[in-house]
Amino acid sequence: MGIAINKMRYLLAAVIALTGLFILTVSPSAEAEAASAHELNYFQYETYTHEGRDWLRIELGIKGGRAEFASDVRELTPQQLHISLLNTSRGGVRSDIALDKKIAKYLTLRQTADNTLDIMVSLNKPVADQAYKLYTAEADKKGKKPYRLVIEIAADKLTSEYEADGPKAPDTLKGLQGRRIVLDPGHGGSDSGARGPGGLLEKDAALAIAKNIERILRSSGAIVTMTRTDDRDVYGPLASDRNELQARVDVGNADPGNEIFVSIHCDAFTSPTAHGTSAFYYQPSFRGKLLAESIHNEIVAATDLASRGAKAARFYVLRNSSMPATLIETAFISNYQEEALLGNPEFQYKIALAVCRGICQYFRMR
């Protein structure tokens, strides 16, 4: 008898200790899943003609009831319509569709790090010359429909509704009348540089970023001199390394008045966590060393970006400048914060603005 108690007391230890591994195996999963409040659970989409106007409808179905929303469109990918869903996970919805063809190319959904929800559209067109409305729909049980966000896209846009606001004037600033200045927007055409995690390739926001320095320079008076004003590459498609970097490098040597030679580019890694902005000069170079300084100082004072200092480096364009010379890595592509901040218009306009700062400092210092 005591040892059928024994038994049957080892058995009940044993089921306990089972029991408890298995719920701690399942937990972390069921806390993943209750860790966004909404799902989504539908997806349908179609296209009509209203007043003349051919339009794309799509509708995603959320559980889990009202869900937060917000849309932006990303000025270096002007054919993308961002939507972010909060709170909100993808479900059992594929992560790429392919939409009509004639209005957009294709809708990707994907979680991000905090649990929101990223759609994005791909356009035909610049979304800026498409009309849209965004929208939330209630349940419609007869056509067996949940609660649903509505995205709608025209093909076109009417005179109407396009904003009248041009861009801001740019920033005057002394000391730079006349001062000869090349500009040196990294990568470009067949070479996209670093992708983003979202995207956002480097050889566009390095031009985006040196577009504003060039306007802030030609309005203080700077005669400024562009490697390239587009997506192109300056030696030509697909041109060896060497190549190209000597042909931008050709465009400031080629006039001996030439002062001061800035690269602008954008910093990546493996790691996404890797973040921060730095400058590079070429060792031998008093003057290189001043201006990559200079402008990192200022890039540091202006922005919250974490300082990964002015360093000595080989590039082949600091090498090769027969002027004093820096290499600007202003934020890390790869890292998804720091991404985010190199396609906002007005974090482009900021890190700019700090450059011509920096050179203004430079040229007051030597």
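All of these numbers come straight from a predicted model, not from anything done at the bench. Whichever C-alpha set is largest while still superposing within 1.5 Å between the two forms counts as the rigid core. Numbering follows the first chain given and starts at 1. First, how it differs from the form predicted in complex with the partner chain.
The Cα shift for residue 284 between these two forms, taken after rigid core superposition, is smaller than 2 angstroms. Annotation for residue 314: C-alpha shift under 2 angstroms between these two forms, rigid core superposed.
In this overlay on the rigid core, residue 60 has a C-alpha that sits 2 Å or more away from its partner position between these two forms.
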The other form holds:
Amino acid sequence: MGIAINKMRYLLAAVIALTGLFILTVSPSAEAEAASAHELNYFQYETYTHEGRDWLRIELGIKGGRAEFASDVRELTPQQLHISLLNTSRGGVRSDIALDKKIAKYLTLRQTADNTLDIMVSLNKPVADQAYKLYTAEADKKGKKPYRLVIEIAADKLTSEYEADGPKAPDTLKGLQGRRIVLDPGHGGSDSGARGPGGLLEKDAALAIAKNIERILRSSGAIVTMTRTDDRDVYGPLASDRNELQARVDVGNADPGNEIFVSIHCDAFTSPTAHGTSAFYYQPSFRGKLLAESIHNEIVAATDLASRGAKAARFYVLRNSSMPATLIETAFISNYQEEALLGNPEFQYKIALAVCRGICQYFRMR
Amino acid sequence: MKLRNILILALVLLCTAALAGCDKEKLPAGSSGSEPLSSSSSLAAGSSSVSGKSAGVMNIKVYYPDVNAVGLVGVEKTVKAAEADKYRAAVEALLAGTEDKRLTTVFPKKAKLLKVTVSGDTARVDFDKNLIKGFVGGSTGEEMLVGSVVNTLTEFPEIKKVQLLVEGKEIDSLSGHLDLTRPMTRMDELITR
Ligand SMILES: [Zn+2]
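Complement to the form predicted on its own: the form predicted in complex with the partner chain:
Then the entire complex follows, led off by the chain already shown.
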């Protein structure tokens, strides 16, 4: 996601190569939402050329100190870059703003549930083909600028930047050498699982997270069996739930040497306020419980997700696996903020690493 | 001696027939005479009584999930239903939802209850296909939906297990998490209040 530009060099160049500057002064909103800890109080954008490359720099001032943000690109709208500013209201900044047109068309600010501000920048090309970076900048008293969120977007993307997007070498954990682990990315193919309000599908998020887990486990010396490695049904399209779930169990049970079964899902509920992470085990299995608790504790420690606990449940894959098994409900895809996290590659890696740490912990304690 | 045995056998057979008759009365086809009194929302089932028994007022306990789906909360409701229709009345009250803002419903809006039949200690609850079509999914959604039906019906002491059906067919799972291939016993672990 991030692009590698020497920050100092870039800042110097930005000052020298300024080709256009547009400042919109913004009066703070009279009726700030009491529930939001942060409020936008400044907006500006400018274009400049650096080393023959055209850039757009967007700055959004944030009142109320450090704000958390996450970015994502949605499958159906590849030219739109979304940035979620948590616990922030729009303040006096306009909701629809035209941009330079050459690099990006326009920007919209939409307030969503739970006080999140969705910043959407509509680019000229798919986000994957325009380098960009996001960061916060401290208040600049001389320039009379407040603490800001900065969005920089290039007109193009260099070969080196495409390469930097590629998979990084995964972390390597100790204590997994030779361990036989079955990974089950939930749903797939004709079964999409749950669907988030922004359109993210459970089957896609579960597979992305499971593939990260697979890479970390393999680089740590574990022997990993996947129930699926792409977007497909394990038994066959439109099979009965029993056939489909049993097919996943069969993948694990086929090799008596397999030691644990880990199923990866995203949770959902009718009310969008439901949130948090949970892990499930089948009550009679003491080791299943230990596995679920070990993984759950690591996820809670590594993320800001609320703990819903490690709980007993009568789930098919847990009841029918012949080894200690757990089903991880990573986060709620039906919750706007958690959907954004589940679709974010950095978060997918972060939660995958936590699952792997939990697996290590299980083998240490078992 | 022989005659007495035959008489006993005949009596037993008579009783069985009578019980079977009772069972049949518990299967109202299509409409029923159930209506929750404490809820303002009207039920699809209507109010015409076809059971032949006069409708009585009874207190039941219905389980709804809280808005964050932390667990199920038991709510006392008063419903008007003939004895034979009480199971259906309880499930209809569950589908109708509650006015308590802290609670919600996890049933798809379009989902309709077709019928509830009881054999032995097992209630078989048959919904139309909208139960699965409009379902949000998720382990939590699934546990809350199944748990609310199972716990509401097992409040009747004679009901120990619940089997879910869609359009007359037993289902294996709702959205690929819970194992529903066997009838479900009470899910006390989901109850928070
Ligand atoms: Zn799932």
